[in-house]
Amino acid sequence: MIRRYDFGTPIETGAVVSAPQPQAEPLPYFTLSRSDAALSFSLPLSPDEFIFGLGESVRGVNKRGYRYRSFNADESTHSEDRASLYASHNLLIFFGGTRLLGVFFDDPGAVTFDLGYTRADEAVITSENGDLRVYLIEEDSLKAIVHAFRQLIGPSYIPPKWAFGYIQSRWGYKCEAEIRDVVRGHRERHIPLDGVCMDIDYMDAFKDFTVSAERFPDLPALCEDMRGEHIRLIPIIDAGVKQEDGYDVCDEGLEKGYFCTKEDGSPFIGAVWPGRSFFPDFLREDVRAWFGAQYARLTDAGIEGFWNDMNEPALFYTPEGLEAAIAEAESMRGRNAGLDDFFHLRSVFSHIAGNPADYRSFYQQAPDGLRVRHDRVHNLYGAMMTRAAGEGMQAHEPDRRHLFFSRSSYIGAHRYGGVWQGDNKSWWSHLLLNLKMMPSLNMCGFLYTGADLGGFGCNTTEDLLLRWLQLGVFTPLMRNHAALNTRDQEIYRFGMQEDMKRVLSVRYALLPYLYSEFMKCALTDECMFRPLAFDYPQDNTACRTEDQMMLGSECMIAPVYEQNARGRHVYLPEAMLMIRLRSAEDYDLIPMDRGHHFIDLALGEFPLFVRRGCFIPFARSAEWVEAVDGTNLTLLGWLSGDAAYALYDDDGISTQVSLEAGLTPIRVRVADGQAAASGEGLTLYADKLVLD
């Protein structure tokens, strides 16, 4: 059951596709209080209560005990003290004691979640604007709450099948020759690859929807050559439009009044990569249609996917803010700067980027036609940019899927694209954070997601990249991405490249299963990744386990995430089959009982656990997605009797998808210690199944 409660004058966010009518009676469970415009919702917490949700955020799967703030930020240091990251996903699920309750705070402005931080026995959620909708979701299980919420917010984005292949990316591929070298480096060594990302260097002076004639003289020919190598190019698109006379996107945006404005109605200017830039007002339907149509410039050249970036929106500075900072620094010239002066001077420039005052200085047009100050709708900006891109491609090529993933998001954007988990670092803690974000993002509808494998900032190490790839095998978006001026991070740069290549072979062998589970979850509004509590709510140890996740209906993953570790502790809430993987051809099948285990895992080994009584399909590996034979499958599992699996597959590109049309039942019958498998149109091998 879902109930809606309106407070103040809510701004339509587009997060919900079919909202129930607002309730007349007071909001139950919570105590409400006002302070100026802010509205707070207080809820007592029992000692053993868990709090799930909040999508992309730091710390654990259980969010209890810290203070978070939804206000999208260009924040590259994802350390435990960061209250905000790039996205705002305001779903909470309270679980434990006598309560099972989902709550969605649909507010596009700043919202603070004090989840037992100020007082350990109380959660206080504060809308700083005081204008919002609250949805209460009451069901009889964690899975049912998420299912109901996912139906409320609408279906998840579905990418093309090739987007489940391995993608190589780097800020710093400066020209066509470097792209070709990267592809050659993979293909000559038979390292699987399906995509290469193009960061800001492909543009002409960092201008959206342009291509440098000097560095990329013939993009259509390059795309055609790459398709011959079974590679797609994936360019970046940023939110800011460079201020430049003669740049047609800028000129048209100014002429038609498509950009955000200051209070006096003049265009707002902020600086990002191109310097001074304008920012499209994506809240407006006509602006989204205009901006979304621009992507066709690149798809017509052969591009099939994009990543949207800098769309919180990031602001390096505003002209007014820069002048104020310079004036403040000048006022201190010649002063004997002591402790206070030194820290003040440093803060003058360190706080110039993403300054809250700048976000309060410009305006957008809300869906009801009224002007609204940007900070009140700030968290919608990146989501509406993704919506613009998705709707633009739907209009341009309605029968074809395109790859979209974004840095900034709000619930609702999950219908138009995926997300990556932002500009992380080459830290072991971020490998674990990658794992912990997966189920929280799935709860909020974002199924196509993953982190920058190996880490974006800092310099990765061989063992960190190898272990991170072992986790990335299971995430729908599997992208290796590194920053400018960091260590080269392509697999073939490392001495352990053969181990890394073997890890990728597992990814491609698992693609029939991973794609099947993704599509079934997308089409039935379920989670592909889940905390163990969702499947074992009565098992206290399982509920408190945060470094293992359920994957699909049959599996559990438990990656190694510590430096120099040669194994890890694993808790099995039921008997499972451990598949100790080294490559698609080299693995061990080890039945294990319920309970605590220490698993030996050499650097090139990683585990996948399959529930007893279940099996999964496993293909022969390939070097690109289209080469994977999804009809010739080995079955891996631990059976004592007959079992079945519903395999989903489709053409991987059409937007017309149907669960019923895509499913093929696979059945295994066990008799006299022998297993026989059947599935229409499939060649199946049951000789690897472990039988009681």
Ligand code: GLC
Second form
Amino acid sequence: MIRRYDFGTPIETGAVVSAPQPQAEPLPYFTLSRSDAALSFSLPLSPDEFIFGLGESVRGVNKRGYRYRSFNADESTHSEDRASLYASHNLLIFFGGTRLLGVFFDDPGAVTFDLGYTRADEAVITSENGDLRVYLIEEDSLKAIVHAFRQLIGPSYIPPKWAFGYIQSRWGYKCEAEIRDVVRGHRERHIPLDGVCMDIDYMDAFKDFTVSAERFPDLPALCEDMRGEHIRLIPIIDAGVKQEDGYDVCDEGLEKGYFCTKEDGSPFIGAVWPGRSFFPDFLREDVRAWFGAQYARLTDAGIEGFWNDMNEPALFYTPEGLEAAIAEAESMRGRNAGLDDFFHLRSVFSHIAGNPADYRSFYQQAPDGLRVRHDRVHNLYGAMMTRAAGEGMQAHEPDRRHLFFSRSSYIGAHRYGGVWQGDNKSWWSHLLLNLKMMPSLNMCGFLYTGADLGGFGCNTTEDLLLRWLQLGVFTPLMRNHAALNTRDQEIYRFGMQEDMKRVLSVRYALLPYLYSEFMKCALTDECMFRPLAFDYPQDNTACRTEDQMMLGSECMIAPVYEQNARGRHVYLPEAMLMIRLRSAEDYDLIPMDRGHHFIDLALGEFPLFVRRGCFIPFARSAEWVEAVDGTNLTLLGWLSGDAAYALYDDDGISTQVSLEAGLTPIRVRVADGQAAASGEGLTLYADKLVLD
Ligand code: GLC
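What would you give as the form predicted in complex with alpha-D-glucopyranose, now that the form predicted on its own is on the page?
Below, the chain from earlier opens the complete complex, with every other chain and molecule after it.
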């Protein structure tokens, strides 16, 4: 059951697709208090209560014990003390206390979530503007709460199937020749690859929807050659539009008044990669239609996917802010700067980017037509950019799926694109953070997601990349991306490249299963990644386990996330078959009992656990998605009787998807110690099934 409560004058966010009527009665469970405009909702917490949700944020899957703030930020340090990352996913689920309760705070402005931080026994959620809708979701299980919530917010975005292939990226591929080298580097060594991202350097002077004539002289020909190699190019699009006379996107945006404005009505200017830039007012339908139509310039050249970036929006500075900072610094010229002066001077410049005052200095047009100060709708900016892109492509090529993933988001954007987890670092702790964000993002509707494998900032190490790929094998977005001036991070740069290649072979062998589970979750509003608490709510150890995740209906994963580890502790909430994987051809099948285990895992090895009584399909590996034969499947599992799996598949590109049309039942019959498998149109091998 979902109930809605309105406070103040809520701004339409587009998060919800079928809102129930607002309740007249007061909101139950929470105590309300006001302080100026801010409205706080407090809830006592019992000692063992868990709090799930909050999508993209630091720390644990259980969010209890810290204070988070929804205010999208270009935050390149995902350390434990960061309250905000790039996205606002204001869903909380209270579990394990005296109640089971989902709450969605639909508020596009700043919201703080003090979840047992100020007082360990109390959660206080504060909407800084006090204008919001609150949805209470009450069901009898965690899964049912998320399912009901997902129905409220509408279906998750579905990417093309090729987007489940391995993608190589780097901030710094500067020209066509470098992209061709990267592709050759993979193909020559038979390292699987389906896509290469084009970061900002493909553009002419960082201008959206332009291509540098000097460095990428013939993009259509390049795209065509790449398609011959079964590779898609995925260009980046940034939110800011360069201020430049004669640049048509800028000229048209100015002429039609499409950009965000300052209080006096003149266009707001902020600086990003190209320097001074304008920011399209994506809250407006006409602006979304205009910006969304621009993507066709690139799809017409053969591009099939994009990543939207800098859309919090990131602001390096405003001209006013920069001037003030320079003046401040100049006023200190000649001073003998000691403690106070020095730190003041440093903070003048370090606070110039993403300055809260700048977000209060410009305006957008809310869906009701009224002018609204940006900070009140800040968290919608990236979501609406993704919506512009998604709707633009739907209008341009309605029958085809396109790849979109965005850095910034709000719930609602999950209908138009995926997200990547932003600028992480080559830290082991960020491998674990990648794992922990997966279920939280899934709860909020973002199924197509993953982190920069190997880490974006800092120099990776080859064992970190190898272990991270072992997690990436399971994440729908599987992209290796690294920052400018960091160590080369393509697989073939490392001595352990053969191990890494073998890890990738598993991804392609698992593709029929991963795609099937992804699509079923997308089409039935379920989570592909779940904390163990979702499946074993009565098992306290399982509920407290945060470094293992349920994957699909049949599996559990438990990656190694510590340097020099040669194994790890795993808790099995029920008997499972461990598939200790080295490659698509080389693995051990080890039945294991419920309970605690230490599992030996050499550097090149990683486990996948399949619940007893279930099986998964495993294909022969391939070097690109289209080459995976999804009809020739080996079944892996541990059975003591008959079992079944419903395999979903489709053409991977058309937008007409249907669960009924895509499902093929696979049945295994076990008799006299023998297993026989059947499935229409499939060649199935049952000889690897472990029987007892
Ligand atoms: C931002 C993005 C990163 C990208 C860089 C350059 O930091 O998050 O992925 O490589 O900008 O475009």
